[in-house]
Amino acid sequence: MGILKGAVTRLLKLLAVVLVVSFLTFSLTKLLPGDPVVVLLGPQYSNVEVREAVQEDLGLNKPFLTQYVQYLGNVAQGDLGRSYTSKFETTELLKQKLPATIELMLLAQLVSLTLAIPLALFSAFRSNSRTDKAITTASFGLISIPGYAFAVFLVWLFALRFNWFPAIGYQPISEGIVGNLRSIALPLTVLVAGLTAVYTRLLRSDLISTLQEDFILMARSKGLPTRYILARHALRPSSFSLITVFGIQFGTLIGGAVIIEQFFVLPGIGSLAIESILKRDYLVVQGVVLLIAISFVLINFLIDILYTILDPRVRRAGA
């Protein structure tokens, strides 16, 4: 009981935070320059009595606290509004868009964490020697390099020079598991790249900490092999600031998307986003907003739930 105590008291916290993340998006964008009514009108109608009617049907004359509560009650629905440009349910829109952006950061955490965790544990057996060495140094060098640039590099050497992969654009995995992961590699590589390094750093530095505790020691005078140990003794105890940082990460993941999704035209969430933002759509904007908002917290209460499962102090703290 106390466990799920905890687990309900964590998601009351985190819906009270998406709930101030959709106010603050909710009166920011109407802060921002623009009239929804010349977007649909354009700027030369000057007809004010449908100026007027149209401000009226999107329930725009009202108070700003009275539409803030109409926005959450059809967000409740599941209406998020329609696009003020193309006249799609927002809804819709993100449904075309989200299977690109949910690829690419699945792939690009599975991808990551799959390199990470034996590069950490193979850099922290053999701590300060000519292999460590180099990961460390290569690990600081993917992380000092901005994703553009290196987005850049990519392009020049795998597409416009030797012809591997696509420079740009998205083939959907309908189409073709080959074709899909063609389009998608190089922006996956260049996520790849500074997660890789992230987690390998973060992993090792515990890992070493961890390799000179008691209970290792104990292990290895029983003589159990040492690829039992690292796995089975020290992964364990050392992976709770490498699942708090995977959490974490999926915000900065949803960021880097943004710029990378342009870079590339992949058709996501972030080239919406960006869409919108540029023609004034913000109900869109919100949309977006809200979603990434809910996915993030729902994530980190994820994470929360499997500290629980992994770590028998956090279960007593619990109960």
Given for the second form:
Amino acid sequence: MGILKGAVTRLLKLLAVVLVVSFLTFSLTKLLPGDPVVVLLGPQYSNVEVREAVQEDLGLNKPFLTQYVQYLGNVAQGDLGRSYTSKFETTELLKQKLPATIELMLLAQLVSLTLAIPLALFSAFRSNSRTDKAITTASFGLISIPGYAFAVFLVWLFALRFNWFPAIGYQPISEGIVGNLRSIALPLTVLVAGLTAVYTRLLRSDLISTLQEDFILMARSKGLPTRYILARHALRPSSFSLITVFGIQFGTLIGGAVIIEQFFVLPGIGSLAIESILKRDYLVVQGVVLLIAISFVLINFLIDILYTILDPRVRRAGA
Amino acid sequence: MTDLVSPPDGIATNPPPASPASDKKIKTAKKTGALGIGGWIASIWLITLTAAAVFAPWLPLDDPAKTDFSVPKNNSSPFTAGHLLGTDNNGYDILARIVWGGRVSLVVAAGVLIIGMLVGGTIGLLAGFFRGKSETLLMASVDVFLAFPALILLIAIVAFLGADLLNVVLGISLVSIPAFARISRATTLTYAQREFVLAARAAGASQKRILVREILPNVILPLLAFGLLVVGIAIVAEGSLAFLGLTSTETISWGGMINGGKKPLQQDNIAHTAMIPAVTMFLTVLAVNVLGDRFRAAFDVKDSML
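After the form predicted alone, can we look at the form predicted together with its partner chain?
Now the full complex is given, and it begins with the chain already shown.
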């Protein structure tokens, strides 16, 4: 009962956040200089009749708030509007560009967690050992390396010297899974490196403090095997900040994806965002930002619920 | 890597309890001085870079905007005569552009640090001290900022306002303000409860005096430690914009150099034009982060001594 009520309040709050974000995006694209009609019409812009007809057609001559409310109404019906420049529906564009970005982000998160959890467990359990120091130093270095700088290095090493992976381009899954994985191997590595470093550092420091708790001592004195203590007793109470940051990193990954997609010429949401900003294609920009905001907020909502499942204390506090 | 909004790991929002990790740091700090070997190397690198950037016009460097096709061709590799780090595909001298690009990074770092600390720090200080509605409003706006993709916001600001250096600095500062405000608020909250604030209040100090004389001096150093972290992120963010080709082409920037080196790297098997700025940037960000890390470790000591 308590969980349900908490979930409903949270959901309402998140709805508010999404509304504010959509309003801000809408205002930003309207307030800032640069008229899509100029881009659309080119030299014909000076022809007043044509210009006004186009503005009428796009609904750009109505008052600001009316435009926003109309936009929201359309969004609620799943209509994000038609791109000014390419004449495609925004939803259609998003559908085309989503697979590459989603594949990249999900795989990046999955691989990073798979790497970070054992690394952190080992590092924390043998803290101050040589391996721990190596892991800590390496993750510190990886946090400091900008994605595009790392990408340069990877392309030089794995595409030029060894010729293992293609330097640019994306092959959809439908054209073969091996080619697909080869095409995203380098961009994925860039994202995974940064993420794994963040997760390992975080989980390591949480684990070190958990391992000093009395219940760990208790478990040890009961003679439980180390592996069991680490996996069953230490990991769960140490994973809360990891989970929080896991959610927040989806936002960071979007930023990373913009750069990485541009670097490796991948057809994703990031390149779509940049193209449409440069072309003043407002409706597409709004669609992209709205999609990102909604997914980010939803993911973090799910993570909030995950807390209550993982931590009985949160459950009781909510009830 | 371009996340300016969420407080990064390693930043304790409360004064951290003395942990074995920080005890260890105290011990190593005693051995090699407060900076440690890594800290010294980082400082030397940053000082050299800053000096070179500041005095760039008077250094015996090539004109960074002058093309030289006289040496075999463009894209001559490092250590060719007259060009220590070689030339890029436009025939520009890479060393000169690295130094001049450092100027841009320096301006961005300083600008963002000053604006972020002044504006974000003040907002957080006031919200954490006076609590109430202003605090609720602050936290709500932080939530909105979190849901807004920071890099896309930055790209939009620069794309629409114009791509000169001032707008880039303003844009990055704007995106970093919520994070500064959060850290400043959290630190203020913990100090506002301390006995010395109560003592000052009992002695009849005004709110303003407590805020400026009692709390501010305690908040400013952790904020600066966080600021060093933001400096690294700001340099990367400027580089990202330049890499995406969104900043003015007249501004010489490491990110722009990487962007220029992308095509030779991916299509013509020429690595050095992209690698040199990439490595420079990595070393610089690493040096800033190492110093920030030492700085924060030093504060753990201070906190545990209080």
